[in-house]
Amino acid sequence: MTTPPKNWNRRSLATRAVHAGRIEPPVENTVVTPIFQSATYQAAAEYDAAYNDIRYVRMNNTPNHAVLAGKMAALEETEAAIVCSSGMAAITTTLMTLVSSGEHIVAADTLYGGTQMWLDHDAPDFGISYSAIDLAKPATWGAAVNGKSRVLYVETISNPLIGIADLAALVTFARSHKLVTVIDNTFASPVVCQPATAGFDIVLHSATKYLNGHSDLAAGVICGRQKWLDPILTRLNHLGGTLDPHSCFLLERGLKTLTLRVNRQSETALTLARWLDQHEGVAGVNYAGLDSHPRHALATEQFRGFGGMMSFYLADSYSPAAFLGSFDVILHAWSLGGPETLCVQPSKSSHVGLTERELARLGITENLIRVSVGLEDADDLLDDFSQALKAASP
């Protein structure tokens, strides 16, 4: 775990994405960080180190880990960062460090399905409870807090309904109740939003998605103040959520083009959202860049662009199966944030583990389609959506 060099904080996000965290002086004058494919490292004859400082790959402290941690801390403008084996490893390790048996989490009422399943079905096994809040109704938030509440957990842009968190209001609320603020910034990426600058204590990512950007690895990132990350790293090392050095290398490479990719995806997503919003086969579009989005003004104020994620409801008479089975360019596939445009039904993918009652409560119906906009030409994507909607029509 490293801290970004101070001089990077005055550089642009694009420059930080390329250079921050790099090894100085470079190994053998390399421009690209080598892959340190070693499970263990030699120690000095007299060696006295803390547990997390033992040079061993499971401890997530190889040179490849250190470069990534420095780069991510610079991108999210936090004191430090940790990289680990997946987004869920980042989420569960963080929550299991901050919340003990008998304690309580206050969480947004719409979350990624994996997170929701952990809260509903796994957290109780550890004696951890939670209460859900509607982010659009701040007057009701206080009722969810009790004497055992320790953490406020939200997503910058919610999966899959594209709800927008009011970052400043949430931080103010959490501080008034002495809650640690944790936010999943996967859908936004630091290109769109840096929640730590609004006061959030810990920022999480599934780096599998936008940070890597190439649909070829799984990784997670935890960014925040050193005092929070030190115990999280210890718990992570105990649980063994290790990211291997080669995946570190790939993730660092992906990060170098992060700003280019996300800005392009945001631009294309807005074009597609506007087109879908006018199509007779679409009952409604969830995208913060649309004027019709209930939190469009808030998103405009606190974001730089609106990201590449959207969802929409097919009209009742349209067939989701026919729609998803008729693409030429777009892929019917899980995950998000890569160069390929992907479409899924959240009820059968990201939220498949939830019960029918839980899905109904969240508004995740069979005709809800989630779109991760890729790097293809916008006109080609419009053409593909057009022919797929025609194939799905009654």
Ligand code: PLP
Contents of the next structure:
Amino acid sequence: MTTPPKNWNRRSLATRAVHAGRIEPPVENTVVTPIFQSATYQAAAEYDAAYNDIRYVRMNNTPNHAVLAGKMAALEETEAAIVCSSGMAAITTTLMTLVSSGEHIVAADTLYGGTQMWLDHDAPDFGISYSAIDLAKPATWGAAVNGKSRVLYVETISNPLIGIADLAALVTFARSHKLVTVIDNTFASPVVCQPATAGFDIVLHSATKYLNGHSDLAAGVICGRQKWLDPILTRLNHLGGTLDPHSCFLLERGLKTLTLRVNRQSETALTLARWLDQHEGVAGVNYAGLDSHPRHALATEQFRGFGGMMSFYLADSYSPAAFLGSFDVILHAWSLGGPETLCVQPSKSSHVGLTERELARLGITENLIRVSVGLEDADDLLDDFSQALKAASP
Ligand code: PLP
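Next up, the form predicted in complex with the named molecule. The previous block was the form predicted on its own.
In what comes next, the whole complex appears, and the chain from above leads the way.
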């Protein structure tokens, strides 16, 4: 049905976000990919398809899936991509393909709470163990590797403390230990960073966040070389983490405005971070765009903009509950990457499944507030933060 894909990579990221992956020639001259709401597809009288090529909705290979895979491969500059039902489906399916019972993962010590809980509580049930590394201390990384280590797993920008991974150093380290490099690029998005261009083997996303960008669906993406993705797709097709065609359509629509949205969110986030940083009710701001961030120079070198995610500590005497309960525009809600600015306490949301000891180890205290900067006017957000801080003051 499709002609071979064009080489969209000679076009800019903004152009790729709009056009890459589109069906050519278009079905009925459509400009927008139609929704192929068909669970199954007719076969030729004689066919000889490999398992993953049998066209069936659970195999994530309908035309809507193919368009998205082409677009995401172009955006992350990888050979191929797979879309699936959620970020967690992308993460767990990838790790459960690359690592078998008896084997080991080397992972960053600050990760999205769902990933952290999977490593702590689910992976052991499958005979998979892990060791955590502090990304800021490369000299200690080697001690975490053992003869059974298979994967190095990190996040480009960590959730919720906005730690910044040194991509080049991690790739060099992983290659010297023959580890497959896997990175969750959700917080950055390909607009801010394309880790495959720094040598990462597999780039994962919760497409629920920036890629879709409208807070109205769940999806995941796995990008990388075909040789890595083939076995991951087989496992995904067995585990069943399918994205339905209608969500594919919505995700494709969201992706078309990705660069516009993320660039605007980065700009507003920097304004907000600078403003919060000088406020007496704020004890510290985690945002890589600030000179005070320990990895500011590295982030400036390896990123384009610093993204729309930040976190900050309310001063001790300020009440988190009063702060979160006093917004006029901003919403107190979890998730991120949408048009609405969202604030949340990670200790009570994304990381609520962690024990108190784990939370204390990571520095995720009750006064830590995470902000997903939306698309509202920056002045309206400053005004809302200002009045909420006033309401939270002693
Ligand atoms: N990775 C990061 C960095 C996240 O913040 C999240 C969810 O918040 C996930 C992965 C999981 O994504 P999903 O909720 O789409 O499964």
